[in-house]
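Here you get one chain, nothing else, as structure tokens; it is the form predicted on its own.
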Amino acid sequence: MAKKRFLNKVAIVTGSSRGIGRAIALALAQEGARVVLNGRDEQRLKEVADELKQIEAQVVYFRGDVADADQAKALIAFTIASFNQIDILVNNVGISSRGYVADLHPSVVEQVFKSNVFGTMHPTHYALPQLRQSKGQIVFISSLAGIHGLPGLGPYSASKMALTAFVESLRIEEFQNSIHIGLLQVAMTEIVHNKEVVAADGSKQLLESRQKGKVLTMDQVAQDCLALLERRKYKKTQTLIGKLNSILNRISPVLVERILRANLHKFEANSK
């Protein structure tokens, strides 16, 4: 029988109550990890816990919005009192929006920014300390939307760049420390139902299932996180568009735009 690749690491997974979040929980359980579970949906969250407990994993879950410094220091606290230590932190919370900037409503950037960058950075930074106790790990669920701005997800776009430079700084600040850090770029992935995003007006919106063309599923998206744990790299860019892309990016981010005007009616289809 082949070894558990983390057995008995405390694993926190924010998001976790559905979707990707769900995915690398669940992951993670079946490789021997102690799991925390976080998002805003109770019922959700106990609905993910049972799940894990059916396959005798250790889990616990903690309801609160990390986009709330005073909550995300409050989650890292439970994980401590649960576990007492701290091993491996996902970051992958986050929303999505849809709309042309000159439409939005500047409640759009808002919510995207606080969900996307502060419940991003706020749980590292307290889970920093017990990380450098653990020689711990990060990886930070992105997209490839931070590679190069796509239309009709601006603020997006924006909030997975800022994350790209967050983890750069941070890969620099904690080498001392022997922090894995980790960038997980994700493509098109299946949509979980009645998953929502913010719309341009700033209420919510309910995305339309994925069904046309080559999507991601959640578990795939898992297994690449997984994949960066255990063999403590640093980026990984799903989908051969998405490496043809970061390249070509860095050559000619130029030609990418032009690329991108070309096939501005597939964004706009994939927008709905």
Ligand SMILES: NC(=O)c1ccc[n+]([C@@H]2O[C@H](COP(=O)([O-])OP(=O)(O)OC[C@H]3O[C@@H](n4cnc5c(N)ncnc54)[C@H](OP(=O)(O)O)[C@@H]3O)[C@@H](O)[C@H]2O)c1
Second form
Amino acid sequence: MAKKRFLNKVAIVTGSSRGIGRAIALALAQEGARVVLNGRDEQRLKEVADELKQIEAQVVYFRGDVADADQAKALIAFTIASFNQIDILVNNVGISSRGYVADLHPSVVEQVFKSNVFGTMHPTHYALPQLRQSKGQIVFISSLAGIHGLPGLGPYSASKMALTAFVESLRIEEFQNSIHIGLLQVAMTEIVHNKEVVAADGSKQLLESRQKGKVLTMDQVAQDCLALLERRKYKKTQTLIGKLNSILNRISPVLVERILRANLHKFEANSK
Ligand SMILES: NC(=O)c1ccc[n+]([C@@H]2O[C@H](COP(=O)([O-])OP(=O)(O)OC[C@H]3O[C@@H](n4cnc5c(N)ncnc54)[C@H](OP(=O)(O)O)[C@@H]3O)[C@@H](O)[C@H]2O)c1
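Same protein, the form predicted together with the named molecule this time rather than the form predicted on its own?
What follows is the whole complex; the chain from before opens it.
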């Protein structure tokens, strides 16, 4: 039998009560990690914890909003109290928004930045002392929307670009402490049936389900996250389109802008 890749590592996955976070937590547990789940809904957390226990994983969960500094601090304290160490932090929490900037209620950008930026920076800040001791790892779950700003996704794109800058700073700051810091730029992925985004008026809006086969599976994203962790790699950009976008954007952002303008109709669903 192959050796489990993350045997006895202690991994926190924020936003793991469903979706991509759940898939990453499950994949880490299958590879022997002890997992700390997080989300704001107790029932959903309990269900995922039960699922992981079925494969005999060591799992605990912490109900809390990581965009709140005190709750993020409590998540880290809970992890140390449960397992006495932290090896991996996967910053997965993130919400998206819809609407052109001209139409956005001010609460939209606030909600998106709170979850995606504060909800990532706070757990990172409080986990760093432990991660320095364990020479541990942090992976940030970003998006192709964080390569070049996309129409209808302004706050979301901006929040994911903020993560890139945060990762760049951290990699320099923590280099001497041997902490691995990675960034996964996720492509369009299947979603849970009740996934919500923030609508232009600031209310929650259900997303339409996505056609299987045309988007990545959550497990594909989880496996890329594990590969990044295993190789302690800096960055992975998913899909050929994502990689081309990334390269072209470095050479000529103006050309990327022209391509996006010519394809604006494909983003119309994001306009409201
Ligand atoms: N799905 C895609 O196509 C796609 C593409 C590119 C990037 N991504 C990125 O992948 C990540 C996961 O996306 P997803 O589609 O799996 O999202 P999702 O289905 O909406 O799941 C989000 C998870 O985060 C939790 N959560 C949200 N805000 C939280 C907070 N402030 N504190 C604690 N937990 C919180 C949710 O549980 P509660 O609501 O119960 O708290 C849930 O467990 C995000 O960063 C997203 O930007 C997704």
